[in-house]
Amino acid sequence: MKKYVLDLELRSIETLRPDYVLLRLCNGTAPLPEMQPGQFVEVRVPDSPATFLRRPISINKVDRERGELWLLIHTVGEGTRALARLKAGALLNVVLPLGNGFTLPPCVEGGTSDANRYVLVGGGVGTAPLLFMGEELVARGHEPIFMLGARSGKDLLQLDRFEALGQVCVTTEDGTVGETGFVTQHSLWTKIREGVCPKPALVYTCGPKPMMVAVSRLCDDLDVACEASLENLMACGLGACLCCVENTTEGNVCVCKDGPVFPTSRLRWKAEC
């Protein structure tokens, strides 16, 4: 897919909780250029004088219809706090659209069933590139599941945007919303596993390592293909620089261009936690 280094308008900002802010970005009367669930864009950061490196944001909306691009920014350092300080107007150099996306399938028609049904299981800043992704399952005709966990209520985000697409399972380890404990521990697996609810024809995964890995292993028991989008530490986002080196079963590669979103039985970090 060809890739573009375009200088993009911040059409607004909105502070979701006090350390996320989502960015809508357009570019001007243009349309944006393709892009896929699961890819990423690498911004360069404005008016930040210690921050040489661009920083790689999920995609996590393409509103096709406002020409926008939405990025969900977890402010956790100078680069990504720069960004939640700029104003609407601002413009933003940002390169995409960048690594290979989930596996999307095809358009179905005559309503859903349990061979188009699919989870997408999410934690954290993970959750971003699923909303995306669950808009292109409804668009082709599937029946999205989101699984969403957190650490308490009031860390779930755009919660009311992944219920208008599916049905959503929430876990919080502190129970204040949805099922008490982590995602992989919501009763919709046991309700699987017990053929009470049918297999998906596809797991998602994104958010924590642990997380996935143990969302894999889940799957690896119900014999159900699993795909992950890690979140290794990327510079370049063209794999040039070697930082974000994942092992294989075909060994060595870049998540920046090979990846981000992996089937996770090519990974071999299953073993290391």
Contents of the next structure:
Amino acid sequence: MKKYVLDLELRSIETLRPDYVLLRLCNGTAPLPEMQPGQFVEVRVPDSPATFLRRPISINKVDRERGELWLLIHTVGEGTRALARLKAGALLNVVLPLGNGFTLPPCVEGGTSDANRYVLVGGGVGTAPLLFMGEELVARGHEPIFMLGARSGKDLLQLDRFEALGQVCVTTEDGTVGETGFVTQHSLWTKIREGVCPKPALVYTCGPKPMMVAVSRLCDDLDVACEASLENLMACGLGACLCCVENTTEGNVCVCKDGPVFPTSRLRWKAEC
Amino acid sequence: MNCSLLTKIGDLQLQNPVMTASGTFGYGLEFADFVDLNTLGGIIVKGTTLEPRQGNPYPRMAETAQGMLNCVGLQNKGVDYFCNVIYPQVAGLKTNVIVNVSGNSPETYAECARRIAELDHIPAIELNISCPNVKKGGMAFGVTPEGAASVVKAVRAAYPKTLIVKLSPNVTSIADIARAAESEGADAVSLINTLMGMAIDAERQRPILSIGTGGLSGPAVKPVALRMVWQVYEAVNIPVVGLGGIMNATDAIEFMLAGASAVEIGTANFIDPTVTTKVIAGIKEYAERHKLKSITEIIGAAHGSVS
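Since the one above is the form predicted on its own, can you give the form predicted together with its partner chain too?
Time for the whole complex; same chain goes first.
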């Protein structure tokens, strides 16, 4: 997939939660390049002398009708806080699309069945790329089931958008919304294990590493394939600097170029966590 | 007026002074969507060793003020992989594809160089005696004149084409190391490799990088690099290739004025994958504005003006 460096215009910026902003970007009147769910972009932070490197951000949604690229940003440091201060009309220099996305199942027609049910497990801001993936699954005639985890109800993001796409199972650590505990403790897993709910064709996950490791262990127990999207610290995003490596069955590989999405069967992280 | 951007590193002709630094531009192919590779003065591909190497564990990178630290540790798939898989893809490029060669003994450096010498379309190697991130070899050879001499001597005997030796800034006198490389037959020296540094996570109370230390690059190191290019230019008669924090054409010009016959762009490729194209255009614009017939007129031109 051809990559581009583009100056994208910030069409709007919306604060979703105190530490989360949603940027809607457009390419002037030109169309946006092709992008797939699970891919990411590298954003240059304007007016932030303390920020040297670009910031890798997952793709939250591509609204092809309106020509919009959505980036959901958790403001955790200097760079992301500077992005959150931008005003509509600002230009953002973006390298895109980067990496390999989630495996997209082929289109099906004539209604969903057990064979085309997919579980998407996200935690924190890791839910961002699952929205794009969920929309793509629905567009292809599949049924996504979202399992979203957060510390507290106030940390849940874009719940209404997920609910518009399919069933949403929520867990919060403090029990303010949904079931209490981690996403891996949700009752849906028990139902799948006991055969009350059908096994998903595949599980996609994105979030904190311990969460993804736990999800991939659950998938192993259920004998379900799992794909995880990693977010290792990176510089170039192009496979040149070799900084963002992950230990896999083929040795150290770049998350930016060989990932960020990996079948969990390729990852050696289980031994580490 | 039309200014020539041609420059030379020993016998090696460059269509312009702008090359890419090893480890920051992959094999060039990673940047083909952003840069017409044939317009570059040269591409120095990532550090290659005789045997494949896994490098250091993650995390390998830390952002710093106007720069970054890395401790990649020479991860590469080995010289066979380069010869069999990468070479066929880059041999047709109309630019100088130069291989950065590393090892852990004079013998392994020489054997790796011998293998690269067999490749018709690789006109030069850059000898990495300055990697700060490997325990054995690497910088160990580059921090004493004797160590540098031993590797350059072994490689010179095995490698007949243009031999560039990449120097470490983590020394007391870089001029002494440059002279040692020159006396053993190096055709040119390139400098600087990264400066050893460190980053600590205050909240977690531990170093950020997996092996504790790493190599600092980016604009933060530019004044140090410029000073060292200046000193080495005065110490040796072979050409000097300058690098260290070059972000734009003005930076590149400054290195040439300090004595560099050509420059390498490294970390800037991470910030703007099209930066090399912009630097070439900026050098051309500078040359025209200063009514130069040849860009080589400015090499070392700042010398002699110091009291």
